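The chain below stands alone and is given as structure tokens, in the form predicted alone.
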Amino acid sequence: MAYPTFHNLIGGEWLPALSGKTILNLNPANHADVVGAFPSSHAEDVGLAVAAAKKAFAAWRLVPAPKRAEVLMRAGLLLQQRKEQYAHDMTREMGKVLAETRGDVQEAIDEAFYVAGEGRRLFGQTTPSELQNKFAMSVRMPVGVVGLITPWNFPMAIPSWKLFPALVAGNACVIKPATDTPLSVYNLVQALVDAGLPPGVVNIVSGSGSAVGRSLVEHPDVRAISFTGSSEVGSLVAQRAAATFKPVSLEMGGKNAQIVMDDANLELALEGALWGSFGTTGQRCTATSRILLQKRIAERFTAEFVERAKKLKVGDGLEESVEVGPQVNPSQIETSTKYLAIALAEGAKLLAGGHPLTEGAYAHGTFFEPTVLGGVTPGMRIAREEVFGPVVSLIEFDSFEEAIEIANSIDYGLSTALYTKDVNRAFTAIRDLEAGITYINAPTIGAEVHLPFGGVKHTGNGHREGLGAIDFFTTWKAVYVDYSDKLQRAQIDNAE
């Protein structure tokens, strides 16, 4: 069966990898469906892309920011027109159901419109000088060429979080799509190109993390790196970037807890837990992987949750009735299987699911049953380590204070949720939960583009997507204008 071949975008031209090699992009619901062949690039390809970006940056940085923003606005309108096609493309290459891929494209649309507004809000500050006849202010400056390394689970939304703020700030970009889901990045960048983005301002280099990602991180002309992925890889990115003094934005793993108090609206909590645990087949850094249940309602909640999990329809995400799609590749199935075995060996009880699906309609894909584990204690590995699959642990607790302690006891700190009708507990949780995001009476997934996104501890290094992205993709310059027509020395001539 014929399939399309894609190339790298370098300096406005579509070029094959210098190696001539390609990587097949397979539909995880049906491996016989080849989405396309994408370049298997290496350091030499990265070098060409960085050189093209560096050349384009010289002119792009001089385009007024409101004009740069107009490109993003036009791109957002094109994404709106192409939403259905891009969502279908994403489901084919990533697997998640159409309702979610439509949401993924919508998030890129939202980001385009939001960041376009920032073209007139790249504010600095004016401040009094300590000397007479002297004016002082600060202005934002673009960083230069930035490298963007993006994951497979949100293959258009997360690239938009990085590309759009970087572009409106005046930077030029080299983006490495995830090996499993490159087409969605190509579609996103095509919208930018069609919206009038000049050649070379955005360049795509496809390939493995070890080849392309590492080369981007280590290239001396790349001035900053924005990375989303695992904590293990993020640590390596930070270490290697440090050699050339690059700032690095890291958005990494999570082990997110939903706390359900005994005064909660249980129907609402059940709906939130089901969506948080099995939306995107559990393949979100914000997925609900721990459900903490106050003991008085634990039995009732568990029985209903297990029953609902068993009824979820697993299948090809292109079918509108399917609720849970495949995992993205065989490696993710192996991880889910491994952690299930570890959990059972440590004493957890299998309440639902627990098996790869390999028969009949599932034979040519990578499917795993929605899996619920009971009897989990906070010290078990399944309660502490990220699985990134449709596997959720139920943990019981006595008091609100104990729930907070359990939620905070892990190395990660991305998203948390509390279900309660007690406003005092709600605000205490907002204060005390160690996480970058806290939801009250809503699941751990569902972030919006205009709020800061990121976490603490092993989840991130202090930078944020969303509201904080402009800060990362700009540097500050202090400006002094002395109109006294004489030498004035700060801290000297004004001293008493």
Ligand code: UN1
The other form holds:
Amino acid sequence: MAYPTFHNLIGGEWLPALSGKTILNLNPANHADVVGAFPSSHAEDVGLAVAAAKKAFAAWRLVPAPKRAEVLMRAGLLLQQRKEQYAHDMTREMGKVLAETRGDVQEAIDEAFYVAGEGRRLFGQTTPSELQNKFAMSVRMPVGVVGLITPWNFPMAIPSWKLFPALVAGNACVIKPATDTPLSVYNLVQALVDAGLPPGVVNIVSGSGSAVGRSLVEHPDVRAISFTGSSEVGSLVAQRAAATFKPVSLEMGGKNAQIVMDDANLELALEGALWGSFGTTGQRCTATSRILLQKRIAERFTAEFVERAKKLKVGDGLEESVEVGPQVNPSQIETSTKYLAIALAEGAKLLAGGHPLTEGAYAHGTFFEPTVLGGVTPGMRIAREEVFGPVVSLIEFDSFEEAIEIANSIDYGLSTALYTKDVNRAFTAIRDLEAGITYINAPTIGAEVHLPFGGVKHTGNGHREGLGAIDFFTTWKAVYVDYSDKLQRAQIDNAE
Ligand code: UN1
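The form predicted in complex with this ligand, contrasted with the form predicted alone above:
Next comes the full complex, this chain leading.
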């Protein structure tokens, strides 16, 4: 079957990788469907892109921020017009169902409109000087050329969380899309280009993490790196970036718990658990992967949850009736399979699913049954390590305090959810859950773009996307204007 070939975007020109090599982007629901061939780039391509970005930065940083914001606003409007096409492209390359890929494009639209408003804020502070006739203020400056390394699970939304704030702040970008889902980044950047973004302000270099990602992280002219991916790779990114003192924003794994108290609205908790666990085929950093059940309702909840999980329709995300799409690639299936074996060996009980689907309509894709494990205890690896697939563990507890302790007993701290009608417990959980995000009576997924997104412990390194991204993509400058017409020595001339 014929398929299109895509090039890198460098300085406004579409160029093949210098290696001449490409990587095929396959539809995970049907590997015979090739979405396209994308460049397999290396350090030399990154070098060209960084040089182009550096050149473009010189002019872009001088464009008034409200004007920069207008480009984002126009890009958001174009994304609205193209939403259906881009969602379709995304389902083809990533697998998640159309309702969700529409949501992913919508999140990029939301981000464009949210961040466009920032063009007329980018607030600094004014503050009194300790000296007479002296004015003191702080202003935000762009960082320079920034490197963006983005994941496959939110192929457009997460790139938009990085690109748009970086751009409104006046930075130039080199983005490396995930090798599984580059087309959505091309679509996002195409909207920016069509909205009037000057050449070189955003450059795309496609290829592997070990070649392109690493070169970006190590390049001396790249001033900051924003990365979303696994904690394992994030740690390497941070270590390598340290050599050139680059600030790094890391958004990584999760092992997110939904706690269900015995006073909860059980129907609501069931719907939330099902959506949180199996939405995006469990491939969200915020996916529910532990459901903590208070003993009195555990049996009832488990029976109903298992029944509903078994009924979920798995298939090609392009079919509107499908509820759970494929996993993105064979290696994700291997991870799900591996963790299932580990869990069973540790004594967990398989209550639903548990197998890759390989027959009939599933034969050419990477499908895994929605899987529920019971009898899981907090010390088991399945209760502590990220699977990033449709595999969820049920853990029982006695008291609220025990639930909080179990929820906090892991290395990750991204998202948490509590289902209860008890307002005192809700606020106690908000205070005590060690996580960047806490939901009350809502699932662990569903973050909105204008709130801070990120986590604690091994989930991140303290930065936040959404509200917080501008902090990462700007650097503070302190400005003193002395209008006294004489030398005023701080800490000396004004000391009594
Ligand atoms: C992710 O979990 O990988 O919060 C990103 C959500 C989405 C973004 C999720 N808005 O569910």
